[in-house]
Structures are given as C-alpha cells and as structure tokens.
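We begin with a single chain expressed as structure tokens, specifically the form predicted on its own.
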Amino acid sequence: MASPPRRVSAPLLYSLASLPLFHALPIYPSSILSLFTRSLSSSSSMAPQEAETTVAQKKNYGSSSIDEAPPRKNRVTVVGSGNWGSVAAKLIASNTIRLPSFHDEVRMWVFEETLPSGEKLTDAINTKNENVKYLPGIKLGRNVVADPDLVNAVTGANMLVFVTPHQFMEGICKRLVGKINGDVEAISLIKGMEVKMEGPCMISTLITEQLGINCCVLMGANIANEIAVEKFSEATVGYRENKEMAEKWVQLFSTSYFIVTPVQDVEGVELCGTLKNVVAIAAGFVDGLDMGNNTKAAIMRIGLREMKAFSKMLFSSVKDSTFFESCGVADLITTCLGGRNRKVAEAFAKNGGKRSFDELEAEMLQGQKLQGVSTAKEVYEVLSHRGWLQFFPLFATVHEICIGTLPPSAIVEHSERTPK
C-alpha cells in the first residue's frame, strides 16, 4: 500500500524554491498559490477543513447520549463595523455557521449612523445584508446581527472581536466595565496605541488592565476591500501564553482564501500593524512627490528598520522573527503599496501640505478614520519623552511633517540626521 503523502511546511516549501528540481517543475501561476495555500494549511493543525460539518452533523451533535451534555458554544461578538469591522464579521460569520463549537449568530455592535437616504445604518445592514456605507456590495452572511446597543451586543459573548479606530477604544472599554465575565476571551484587530503619562499603553494592554480579560491581536497583510471579494490573504495571530485559545482564533478566522498563523509575542505583533501606517504615511508623500520607486524602496526599509528598533527598546521580548511573518514585512508592502494612510498622505503632498489631513480624511475616507497621522503623534511624544528622537528620524518627520512644521519634500531629507 503506499504511504501517505508527507506534508510539505512552508519552511520546506520555500527551500525546495532554490533546486533545479524545483525549477523543472511545470507549475503555473495558479498552481504555486495553490501549492502554497495546501501546504500552509497542512503543516497546521487548526486548518478549518479538519473542523468542517454539515448542517445536518450541527443540528445532532452532542445528541448520541442523554447523559452527555454537549461542551459550551462558543458565542462571537464583533465590536466595530467599519471597512475592516465588517470585512472580519464576514469572515467570522463564514466559519460559526459551519463549526459546532459556535453559535450561529456573529453580533456586531454599530455606531448608529443615519444614512442619507434616513435610514438607520444598522437597519439598513440588517435588513440588506450588508454594510451599505462601509463595505458596499459585500454580503456579510444571514447569521451578522447589527446592534447599535454595547452592552447589549456583547452581553452572553464569550469572545469578543475588537475592530475600531484605535482612538476610540479608551471610551468604549470605560463603557464595558462590569458589563463582562472574566472568562471572555478577546482579540485586537486594532493598529495603534494610547500614550499616557507613564508611556505607551497598546490596545490589547489597555483592553486586559481595563476588562480583567485575555486579549490576544490579530495583524497582517489585509488590505480589507481585497479581502472581501475573497483575495488570498495572510494574517498573524500573536498570543502570550494560552496556545489552545490561540488556536481557537486561528479556527475563528481562517478561510480558503485567509490564512492565519500563531505567533507567541503579543507585543511583536501589535507594534508590527501599529508602526507600519507611520512608514506608509512617508511612502504617500514619496508616491505624492513622484520620487519614485527607488526611494519609495528606501523609505520602506528604513522604516521597517525603525519598527524593529523602537519595538525591541520598548519590549524586550519582542521577536526577531515577528518581523519575517505576515504581521511584519508584509504588511509593511502591502500598506506602502495600497491602502487609506498611503493614498491620503499623497494627497497632502501634492498639495504641498497646504490641505490639512483631517481635511483630506472627511473628503477621501467617507467616514473612515486613519491611524497613521494620530499613530505618529503618539511615537514621537513617546521619542521625545525618553530623549530618542535623534534614534528615529524617519519616525519624526513623518510627524513633523503631518503638523506642518517641514514640508514634504522632507521625508527624503531625514537621511542627513541618520544616527551612526
């Protein structure tokens, strides 16, 4: 009989990549992402096909015996329903339907909001399926209940999906105190952080300190409008000690066309998406002065330097390796390449600064709210306040530049201020 076939890591897969063998292959374009998808999700054991069930197996499980209480389901809740808010609903609401761990039903609390047409927007998303100002066009599946009540959408949850502008969360999480069990779970979909006197908080620290409850984080390469017409796509999943929660989140979130991987280092993994919109901020002003591909490159790996150093002088524990995963470099290309701080930040220099960004942010954005200009606010007082700024100067004028104190034309020349 022959033997099963071995499963190929992507370690593996990407050694393979440099023997003639491997060249002599006859693969196509559409067979590599297929090769990489398959080994991807075999070198894993939380691939979601393993987890698979009909309907019909859901509808009977734990029924084999009276005395056998079936495990607890587990109960989502989404808190945020913007462009990437919705996007991560969609694909949550994808996997609770099929898995028999999860109730069906994925609730996504909703900042109301009257739509032109006076329509509520959580209405309007419950009734079509779809977040209408958002994420257009996009059915976020029948099992997404819009509430605009807190405490209501998250009340009986025991996992809790944080997806809002980071400026935000402070508010929100005053909001739910006392209002959750210390058994709930949560993750961070959120890229930045809040500075305080005592120094930087991240967005998962600030969620355990005032919840009392877990939080892992989950970043990467997700540009989310190319997610959601379900291009293939990575992310990161970055956790502390709890490895089978990790893998739960991994299960949560992983599709066909999403690939999760878990990563132990928390702080690794949230400084990789928080810092990547200050450096995509200085590549929209590289894109915005037509400099080029070439400097644009240069910008980018500068950037990617000045995140591995700030994040490794603030934690520690941070990972090399955290920078090699979807959260890190590629998230880097992806937000320097696309994406709303990028595209922004090309039209303030364009207009030679003159247009502030919060000008630019209600024009472009629609309602969106951008990370990168408040982000680099929060890195440069951090940099001042402990006497690093000559350490970072792309860092610092990218923010010089955002309040207006260098022009554009800037971002190039901070290479003159490059530290030995």
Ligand SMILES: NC(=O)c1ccc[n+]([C@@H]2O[C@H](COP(=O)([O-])OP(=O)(O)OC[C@H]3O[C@@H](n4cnc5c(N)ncnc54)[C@H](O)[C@@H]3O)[C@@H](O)[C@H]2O)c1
Given for the second form:
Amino acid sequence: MASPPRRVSAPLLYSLASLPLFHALPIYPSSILSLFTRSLSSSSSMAPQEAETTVAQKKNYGSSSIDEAPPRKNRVTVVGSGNWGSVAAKLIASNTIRLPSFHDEVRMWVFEETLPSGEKLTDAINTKNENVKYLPGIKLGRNVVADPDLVNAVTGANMLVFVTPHQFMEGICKRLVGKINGDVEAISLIKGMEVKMEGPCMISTLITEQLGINCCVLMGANIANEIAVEKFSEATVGYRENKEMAEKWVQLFSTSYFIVTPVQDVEGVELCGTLKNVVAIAAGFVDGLDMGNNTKAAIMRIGLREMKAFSKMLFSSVKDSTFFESCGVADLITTCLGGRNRKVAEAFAKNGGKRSFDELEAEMLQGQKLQGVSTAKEVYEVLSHRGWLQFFPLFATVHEICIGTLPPSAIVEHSERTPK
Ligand SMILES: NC(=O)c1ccc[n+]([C@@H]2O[C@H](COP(=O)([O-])OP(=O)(O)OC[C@H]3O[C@@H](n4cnc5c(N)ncnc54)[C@H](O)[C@@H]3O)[C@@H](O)[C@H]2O)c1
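Taking the form predicted on its own as the starting point, write out the structure of the form predicted in complex with this ligand.
To see the whole picture, the full complex is given below, headed by that same chain.
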C-alpha cells in the first residue's frame, strides 16, 4: 500500500504562503515544484506538451492573416561561455526555441582556447553541443551557436547577456564601442566591480557608460552546476525604470526549475551578488581552520550586515527588502556552503596562507576564475579611499589575510576592531 505523502516543513510552507495558488492547494513535497511552475504567469514555464504546441504554432506564425506583419522578434547573444555563461545559454535556448517573440538561435561568444586535444573550444562546442571545458556532460541545446568573433556574435542581437569574469569586462566593452545600437538592451550576470579614480563602478554601469545602452542585472543563489542539471533554484532581476523590459528578461530566463523575480533596485541586486563573494572567502577560512558551524554562521551574519551597510553607504537608493531576495541572503548562504570562493579559501587556510590564491586558483579551478579575492581588494580600496575601514572589520580583514598581512586565524579576531 502506498504510504501517504509527507507534509512539507513549516518554514517552506511559510514562504509558499505568499504565492497566489497556495491557499487553494493541499501542499505535498512532490507538488512543490509544480506549484511554483503554475504560479508563473508569464507563460515561461509551460508543460512539455504545451511547449511543443508553441513551437508548432511558431512555424505557422503569421499564416492567419497575410496583411499583418509579424512583430520584430528578439535576437539574443550571450557574451561569455564559462561555467555560468554556458548554463545561462542553455536556460535561454530552452526558452527562445518555444517563445514566438524570440529567434530560436542563441549566439554565444567564446573566448577562444585550444584544448589539449588540439581542437578549438568553439569547434568542440558546435560539434558536440557541449562546453567540454567549462560545463562538460551538459547539452546546451542545438540552437546555441558558439562564435569566437565578439563583434560578429553581437551583430544583429537586440538583447545582450553579459556573463564573463568581471576583470575582462572593460576590455570587452572597449572592443564593442560603436558596434552596438542604442536601442539594444543588456543584462549583466557578472559579480564584481571596477574601482576607478572617481570611485567604484558597478559592471552594469560600466556597460551603460561605455556602450550607451540600458543594463539590468540578474543575480541569485545560482551555483551553475546545480542549475545545469535542472535542480530547482531562484534568481532576482534588478531593473531601473523599465518594468516591461525586466519582465522580458524574466520571461527569457524562467523555467519550471528556475524562478526569476524582478525588483526595482539594480545597485542593491548587483552589490549583493558582488559582496557575498568576499564573505564566502571568510567562510572558507573558517572551514579551513575547522572552526565549526556556529563560527561560520556568525561570519555570515556579520558579512550580511557589512554587505547591507556598504551597499547603502554607496547608494542610498538600495532597498532593505533586496537583501531578502534570492540575490541577497539566499546567494550568501549557497556561496558560503558550496561555491568556489569558499573552496579555494578553505585550501588557503589549510595551507596556513603559504600557497597564494593565484596558485590555488590555477590548480583547483582549471581555468575558472575566483571573484572574491579581487572583489575584496576592490572593496578595500573603496574603504581606504573613503575612510571607512573602521566600519567594515570583516571586509578589511578578508583582504589583509588574502595579501598575507594577517594570518587566516585573524578572521575571528577582527571583531576586536569593533564596528561603529
Ligand atoms: N559559476 C557559477 O556558479 C556562477 C554563478 C553565478 C554567477 N557567476 C558569475 O558569472 C561570471 C562568469 O563566470 P563563469 O562561471 O561563467 O566563468 P568561469 O570562471 O567558469 O570561466 C572563465 C571564463 O573566462 C574566459 N576568459 C579567460 N580569459 C579571458 C579573457 N582574457 N577575456 C575574456 N574572457 C576570458 C574563459 O574562456 C571562460 O569562459 C562571473 O562574474 C561569476 O562571478 C558564476
């Protein structure tokens, strides 16, 4: 006899209670994901059968009336093809193929590399439909086309998704200046910032300033390899004024296992995604020193407090509520438990700070890039420049440990520098 379904836990029920369909349905574990799916109103999470119908309908697009010109379809290019870039292309491609308002094909710009076999990475991606270096074992979708020519990849696209390690973005923008129309829309999935003479510059601002285009952001508790195998997760789109555009991005990314929520707070969303990598480095030190879960939770709490204070001191428009979205506390938790910054910082502490982050990154990540160490340096520069070091003992200590001025154990001594 089949056993009765177990009830879901109280905290999850509590969060689900805010969803529109919640009150009408009995909630069992197996129905949780379908509940989320049904709660998506933008038609971006249809059942497979419905999706097939839509593709079929697309083929007949416009046949009902010869006088009506079909509206212009959106064409998407993903700029970047690392671990998250490849997963983003997969998510997007699964939607463009079935949504009538998008061209099926998704271009993906690849920073060309030669694989140990002698084959070019781009050729390998296009032949195997798989990014064999950065996302092995996952099919991207036949409508993803890898292109090593940056300008060619973006030509004709009206929706650009930027997803490269942040240190490469300034160079990429320089190569694209004058090549993109002002009506193109962008979204940045990049975590990090540039520090310039005049102050910190978020990557979305860099894109807007250099290319003259509007730029939203998408951040969240999104460890790429988990989304690649379609495990349920959430993300946040930050937008400025154009809510309609934010909804278009939500539609492009949302699937039954990837739930995207728009919030009107670009800087808040982007700073959450950027700063949590610094806290993850601190969490890695704690793990490397075997300090236990209570210490790690304390570091995460202090880190979240500094994330919020730093964001609000830089941009008064940043909203408190943003820190409770997926881009805030959820991303902080997942990064401090499972991300690559935590992992490499753990190894750094285990080695007593004697092996550099550069060395460990090259050995442990096989071409993937760490963001937390460079972000800690950038944050430190802002703090020093503005005379704020005393207010951010955790952020300051992380950088000082990374450069060897302090030992890893100093991560729990920073509290002596009482924040004001
Ligand atoms: N991986 C994740 O789980 C994850 C999740 C959310 C957000 N992000 C963010 O996404 C962004 C991209 O990360 P990723 O995981 O896709 O990349 P990655 O670290 O897996 O790969 C590095 C990428 O950089 C490219 N590259 C190397 N040298 C380059 C150069 N000189 N110019 C341009 N590109 C160069 C490589 O070809 C590769 O595509 C980062 O900001 C990261 O913080 C990553």
